[in-house]
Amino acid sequence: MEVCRSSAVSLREFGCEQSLLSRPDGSASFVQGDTSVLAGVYGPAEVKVSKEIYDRATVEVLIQPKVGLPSVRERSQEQCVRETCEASLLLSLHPRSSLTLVLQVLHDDGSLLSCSLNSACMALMDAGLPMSCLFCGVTCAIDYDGKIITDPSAAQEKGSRALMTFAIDSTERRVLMSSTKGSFSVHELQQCIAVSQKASEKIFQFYRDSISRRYSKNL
């Protein structure tokens, strides 16, 4: 598994590990902290006849938590996830067919949102699907005091008034999808956008160095 410490933005250490997985197309794990994540990607496959869309791939994302059922929780994330892996995959190279995303939550210690859509670009990365850019997620806490928490923990987000997460692509660094809670300003608001777009670079790097490791071993 490859491990990162980052330094100049607060992010906890991170690491993942890729074709982990035999059954499906893609599968990749991806650890913030104590929160894991362990994603697997199924097709292009053969689509039903209800979902099929004729001019692009029909991309269906499923969340299953530690214990239990999904609940209104794993529903909403598994909608910012589709909206991200949609904005990013080129769908209009695999029409009429369907492409599934299984998240299976091993550990929650907060900033599950990200954690999650970074195991889902390590694997859709690992399956070999066509993207226009890769993508990354990055949770933002603000406390009582007004401070600005990358990667919070499930006990610092407690602690705060507003949580954010982005979803930011690998070329122009824009904003994919957001998910927000809490109360917050405008100004707090592009604070943590800015923090964001700071943060992926590391995010982005340790991509980077994970697949060329993988590939120099390989060879």
Second form
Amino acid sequence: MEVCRSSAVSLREFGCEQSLLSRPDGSASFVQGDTSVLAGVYGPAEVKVSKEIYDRATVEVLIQPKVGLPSVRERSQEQCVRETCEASLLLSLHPRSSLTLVLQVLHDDGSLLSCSLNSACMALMDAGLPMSCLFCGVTCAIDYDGKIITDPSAAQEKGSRALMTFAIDSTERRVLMSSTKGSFSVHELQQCIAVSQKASEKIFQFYRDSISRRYSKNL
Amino acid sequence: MLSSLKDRVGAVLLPGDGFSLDTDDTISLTEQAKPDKVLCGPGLRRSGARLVACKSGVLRHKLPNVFWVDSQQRRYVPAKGETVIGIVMLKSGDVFKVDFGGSEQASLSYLAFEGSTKRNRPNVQVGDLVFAQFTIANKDMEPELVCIDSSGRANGMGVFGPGGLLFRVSLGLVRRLLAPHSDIRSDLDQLFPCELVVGMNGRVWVKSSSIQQTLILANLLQSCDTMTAPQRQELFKRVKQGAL
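In place of the form predicted on its own, output the structure of the form predicted in complex with its partner chain.
Once more the chain from above appears, this time first in line as the rest of the complex follows.
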């Protein structure tokens, strides 16, 4: 388990652990403040004939909430995560196979979607799937005074007028996916994207540190 | 371009890390300009004028210009010429379907055994283990296995006899076991005499003189993954003294 303390762009403390499950091909848990998500990846595995795509792999994302059954909210998050994964994975290298990503929410204290994205990326890397770039998720909240809060907690989310989550890629810092709620101006959107891009540097540096530490052990 | 690659040998790469394929800025006028050829192994891809890593792992280099990324993964992706341990799942007509832990089952013809003819079929039952080699393995076609080499000899491949134990280890450990002059293997040699079959797909089959020794060997190999060399030698020494 590694922990990163953050300073300039204020992110909560975050940490990650890789290959902690024995059965899946890749797994990771990601913690952001009190929000925690556990991810497991299976694949490239056999695919159902009805879901087979002849020139690329089928990606399936399942989000399991902490209590109860997955509902509409989880479905929409699943779609966000799936589209981000499809954008960064090199799916054409494994045609007619399936990639299943299971995300178990362990605790939700705000910024759940960005935490899911980060744990998904770590799990995909752990499984050794071919990717063209890495991605990370950053959530921004705009409160009623117009202040931008990155990586908000559940209480801060409740007291905000707009909430946005961006997935950002590691090579050119472009936005891969965005999910927004509430009302905001175009200018505020641009500002939030810029802040997220800045925050993503910190997360990507953390990815690099934790992977190098992992490989320093077994080589 | 080569120098930028060589500088990073032994460093950890992440997906998306790239090297530009541009030639050097200065060209010597006296020496003859020679085009450099670089061979890229698993984990490296060419995209346009750049060489991009697509897996996380350590960059490795072999003379003259071979580069690859050494990564830890658990799911096997077949490659032509690799030997694997498979389980026969189905007999259908003249082919067997073999599970090797990949994304689909491979086919193994009954004629691809040493000494088998149309009259003389090999004795293979569903559930048997086979040690076989890939002759066809690419992403668009069904993988195909054979139990003979190019001269028609078994060369160590074929159906497993009774006894022994099959278990799974990580693909990284398998590659370490199969490497020439592997230190894990030389440590194992000093324990008890055993038969060891290592498939590139992460399956390992062990047989020793007694069940107890077989189980000890299986447990030791499975724990090798997370141990450093001194820890492993210490553990092997204790086992040899009969501590376990």
